[in-house]
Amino acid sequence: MNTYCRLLRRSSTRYLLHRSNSNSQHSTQFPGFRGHFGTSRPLEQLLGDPKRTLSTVFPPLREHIGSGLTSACNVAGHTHRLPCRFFGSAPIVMQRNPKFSTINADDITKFKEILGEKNVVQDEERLLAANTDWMRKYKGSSTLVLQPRTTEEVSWILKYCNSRCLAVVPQGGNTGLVGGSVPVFDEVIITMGSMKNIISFDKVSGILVCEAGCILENLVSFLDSQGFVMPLDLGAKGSCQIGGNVSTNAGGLRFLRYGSLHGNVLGLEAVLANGTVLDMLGTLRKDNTGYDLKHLFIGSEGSLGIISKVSILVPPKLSSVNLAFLACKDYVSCQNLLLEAKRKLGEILSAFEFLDSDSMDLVLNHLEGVRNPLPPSMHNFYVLIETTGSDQSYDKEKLEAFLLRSMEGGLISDGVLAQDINQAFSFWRIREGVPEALMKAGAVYKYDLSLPVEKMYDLVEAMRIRLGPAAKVVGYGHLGDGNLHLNISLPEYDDTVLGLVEPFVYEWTSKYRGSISAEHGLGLMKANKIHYSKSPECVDLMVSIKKLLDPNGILNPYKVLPSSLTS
């Protein structure tokens, strides 16, 4: 029999210990509590099958949009339109850049010869899937995808590509959110899954060197037959790569234990648009000569160079993980809980996510087999603690304190500790499954933003008060990085629903300077939204950067910054 271990108020000062059947809604006295399970993330349980992606996980997305894509078939000077809507923003009209060539027959035998003919591909099925994003959300019209082995095929396609004005797109998992591993009508795809060889480990230092084409599954399994994590944990690392994660700047859940990817990738090599090779690959973890060039390229989503190789700092692996999911009466208590979770758990927190109670209804009712951990009552908001560290009595001892004193001080209404790894997954089930269950009510536009903790929610509320009841607007995230995914639930899309949120979330964010992007980046979908989050004096020099390492502009056209700016 499962169990689990939850917290009931007694009274303001005394508390009982219930151990719950989790099938059950009833409870049984015992005295005591203990939380221990031994992973971090059991999102492998969710994946099954290693070589399993989230696109075969979330079915529903294709029943949803799978026929109201439309291609890029038209390309030489004329306008074309991007109208799926699904993650939000008005339907995307681009024009095509004139001054990039076309492929012709003279390309293709040229890149046979240099690449073998089977790393040229033009295969309808393979074209088709690397013209389409994960989510089936934008699609290109690309004929061709160039399959390289080596930083010196990379660095000879690119300097090709450059002398003819061919512009390009480099792809990696093809798992981003934003349009930005996908072409928005005809360039050449350059696809890095073929350099998948990890170059070197150093137990010692804790540094892994490594292709750009490994799966951030294949290294996680690496490191962990080593007693070693990565500091990175996405939900689609089946199928993402470590050189598309550094691209992208990708956050995830472990972002409030180990930082971000500028903090833990000491060197990389990358591939400039003429085909020269920087190689910045160090493996120190000072180096102080010079501008650290290296950073130019971590979140730039491939168009200031073509990433080829990383060295980055990965820390061991620890013993003791313990998951508690707490109810909270408010976003305050939610604010304050947080605030005790730095103070009293210190070094062993390692995730802190919220959702509000519109998430959890969402959950309860669009996913199978998932319960309420803290029956039968629902709550106003939900949080996610989790502890990493390696002296499991040290932390359980610690946990369990912080969170009885937390309950006596009423920053917490109700709460459950893990007591296995399959309690611990149907908990991160919760978190992880709310944007499948988005999927399943209906249409969804969907915003990643960053914002002062204080404010996350206010946007929320916001948001209800200005669409009234028009839709479900929808709070979740990783409150400790002040990370919301804000979503507008409704049965079907409504251009007078989004009229009214757009640009208003944009508008909002700015006010408060916050990010219009917190972890997915901008791609196509928000690069003519950039001026909501940097000065016109950054975004002119961003493009400086640009014109500067790509004077054509054929590296991942259309992307991260405005078009007009850049073309």
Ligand SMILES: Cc1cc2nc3c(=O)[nH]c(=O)nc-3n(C[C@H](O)[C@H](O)[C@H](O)COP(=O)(O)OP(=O)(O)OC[C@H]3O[C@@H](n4cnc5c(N)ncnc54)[C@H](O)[C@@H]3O)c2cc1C
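So that the term is clear: the rigid core is the largest set of C-alpha atoms that superpose within 1.5 Å between two forms. Numbering follows the first chain given and starts at 1. This one's a predicted model, so the numbers in the text were calculated from it and none came from an experiment. What changes on going to the form predicted together with this ligand:
- After superposing the rigid core, the C-alpha of residue 317 moves by less than 2 Å between the two forms.
- If you fit the rigid core between the two forms, you'll see the Cα of residue 106 move by less than 2 angstroms.
- Once both forms are overlaid on the rigid core, the distance between the two CA positions of residue 204 between the two forms is under 2 angstroms.
Here we have the form predicted on its own; I need the corresponding form predicted together with this ligand.
All you get below is the one chain by itself.
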């Protein structure tokens, strides 16, 4: 082999565009979302582009919002009651908290003085993008985006806003799915995208320290060059930031193997509402000195402080990865397959995902370049099993033997095994592409639930019966973690349908002691629903903590906890 390898691979990028890199094609309908599924770009290229956060990722969003969104929120400064209507959840009457002030010319001057003209954004296009969430379901009416570059600047901003009683929304990659990352009314948006430095990487212990605004995929490519991987991976990796991931305690596709961020995050630096910088940026695996405060911030969705730096334990990249795309005839078989996989593949199992035939159908119909790996007929359920280990021939043999036995035993009705990385990409593309396909199909109500695995799919079936032909009900998700993504897809948002879905879905989940938010958080969508999963005593303590850390309630108001308890 010689030097042409590289060139050749470049020159043959045409090759299998539809397989390896189909990502770039999905932007036809919503070009602004390309970043979510983009494949790796050189780190330096991305890191070197200060404008990326808003303007280059989201501009085309503008064309797709507007008409559909009833936002009653451009009432900054007014204190009367008004209905604030969002499509994500049942109608709620919301009131702008009258104790918050509104931005004035003095504030802007101050911000510009400290942050520099460029980092005080009032440009309409960029405001619109930052005001609108990924699903184009929630839209605020903020008139100001601030882009801090350092912890000191974050601290200064919060101190100032706190003293003026100006409400703020921390924003990462704005890929959150519960309306947590955009303002409800006129809150100041603080975007973290300029804080994207990798601070250190210790190869011996596998500890990465970086700023909160680093895009997940950039960290993935950086670590790849060092022979390591991030302990989390999700479909939004091209846009979401590590700070956002930690703030939502994101789960994702490798949760089964590497566990929760509560385990992998070793330390944090966070800034409180009054500007106090909490240095919890430890890099120790063991540290039992007092209360472990960082855990309060993991999953707090920007309501307790702004995360500015993260130290995270990253596992070494193992050389042998195998992926099978399988068909099962019923849900019971999926369950039994999971049980068997845990037992027989235990030490190498790294993902166990599922989707039903309706999800598959959506992907095949709405995403370009995706082909059904198991033609010609459709199967009721599809399962992806990934193994990660250190010995290719051993792992492959083990997986093959397992699959063949499962097939003989009737657990699997058909299946394919990826023979190269491109094939693996195209299988993952199907599973990871479900949210995107749902977006393209029309309106969607999304529920992210933790349920006992054996009960999980009953809810999907119950919902189908409840809604009849009016809506398409699809179920997919992280089966290995007992996490169902229940999605209801219909041509347009429809209150009658929503009335049938909620509170039924929450009550059902509560009845089986599940969680109404497995990994996406509560955000705005489910702030008032927390009691379905948490006892009054627990919610009360949460409210006390919120009041202690943020007495003025300026950090991400109206989110996470019921407003009736916090304002």
